[in-house]
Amino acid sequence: MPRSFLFVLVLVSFATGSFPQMNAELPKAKFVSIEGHRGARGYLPENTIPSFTLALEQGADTLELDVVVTKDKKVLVSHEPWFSHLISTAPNGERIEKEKEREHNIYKMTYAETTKYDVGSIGNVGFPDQKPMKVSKPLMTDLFKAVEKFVNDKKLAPVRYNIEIKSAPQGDGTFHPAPDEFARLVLADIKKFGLEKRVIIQSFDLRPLKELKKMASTQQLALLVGPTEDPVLKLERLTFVPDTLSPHFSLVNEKLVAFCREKGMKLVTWTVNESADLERMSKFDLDGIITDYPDRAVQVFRKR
């Protein structure tokens, strides 16, 4: 552009006020929710809720996690319905055997009981950076109540939760109540709390999402895809389109994001830890990543 041109505009805009844009703005980026896995699970113990905090506190927006039922009915949030090997420690301070685990079963205990259990003070071996702590299973709804008070307190975002409820054909009558009953358990702790649009509800099992159709049928539903699943012929069985497909990332590819834009799905991948995968993800177009580093995942999705 000459030099008099320039010149000239730029009397022209102090004249008028206004200076025209040189160059056109850049488009913003996507908005990707972080969804911290059963809260921070690389720094606190997983699925308890100073684990879920911490994870708002790095940035997560959503908090991923898992919950089973208790002899009482109540919905307690756990990935394993029984008290694993690897983080827990009995009501006599021993540290449970791996071949064992399953007599620990939570569908068979009170709430109360499961409170005699320790879930964090041993740590988790396959995370060297997460803190031990003395700290048992949280219910579901006192999870809401600590977490919405702490959103509120540090004047937050209003955050989502992404509540996979843990259960599969073998299991039924032994570790958890029938598909119909678990929806239901499920559905209720959540209404009370009037969280039905800020709550997706996510499983492998198809059972309980089907029935979740039945009985709400505006509650936002993900279908979870394993690594060895095709997530097409899951989707088939499935016989309705969810809001989300979240398969595992080892997945994702530019086949699976058009096959999800095509039925009009969103796209949330699991679970994604290493800095060179969170990169990685970042070049599709996805609409949430789970990942226990939210703090990882805020530097690939945030902050560019």
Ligand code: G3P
Given for the second form:
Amino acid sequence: MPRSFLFVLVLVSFATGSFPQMNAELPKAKFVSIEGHRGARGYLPENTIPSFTLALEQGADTLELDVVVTKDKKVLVSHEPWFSHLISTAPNGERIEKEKEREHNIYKMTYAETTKYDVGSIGNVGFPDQKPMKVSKPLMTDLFKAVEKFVNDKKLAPVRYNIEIKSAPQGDGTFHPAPDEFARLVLADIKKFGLEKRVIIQSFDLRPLKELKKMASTQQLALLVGPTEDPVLKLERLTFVPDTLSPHFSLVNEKLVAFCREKGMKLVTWTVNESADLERMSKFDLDGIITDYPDRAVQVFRKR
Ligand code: G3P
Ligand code: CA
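The form predicted together with SN-glycerol-3-phosphate (G3P) is what I want next, because the block you gave corresponds to the form predicted alone; please supply it.
Once more the chain from above appears, this time first in line as the rest of the complex follows.
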């Protein structure tokens, strides 16, 4: 093609706006869900209502929470089925000794008894920016009530809940009910609030996931995979493909992303707190990121 003709073609393309690159729309960046881990644990006591509402204020669209069961069969928001020495003060005002924390067994206490424990005043050494406050562990239903009201008052988009059932075979009957009863109690509370479609239930323990699959086949489920576990082998042991695979972020690589795509699973990773790690994770085709610092994730994932 003569050079002069090419020059005219380029000029005409600019003048008519038909130059392909000028006209093409940039592809929209994929929406990656930002999940507030135990609320916004970096700033307020974990798994408490103020921490969850702060996570929403910072831009989280999903709340990650852990649940256990009390003696009177209420679902309580707590990472351990006992009062951790790291964050709790006993009803007598004293710190809990590490060696004795399991004696403060939530499964052997009524909900009313759990409210006598303070889980915010001593802060958390792992989270130096966490603001101490006197606060107790909430019932999951009270959390739903408070969050739904907050979202409504602030005219925010409907929030999603990522609820982790904290159980292990050795804890059955001692620290929590058997998996079928545990699953039933959690499902009942979700149903009470009509939240079935906005909830995903996750667990490291395959047993409650298998029970849930039988009880509520449309319930969204996520398989948690720890840093020392093999995601492929763990998925095989689950015997069905869940909606989401949720590995520790050290396991995320292109091969795992491709595996999730091939199986038709979403990929939601945890718990990514450092900005450099958030940046690194943003290069992968993720569906969600779980963090104790929702504001940091917003900086990385909403800047595009
Ligand atoms: O959501 C996954 C993550 O929360 C699992 O770890 O120990 O913080 O419950 P953990
Ligand atoms: Ca969790």
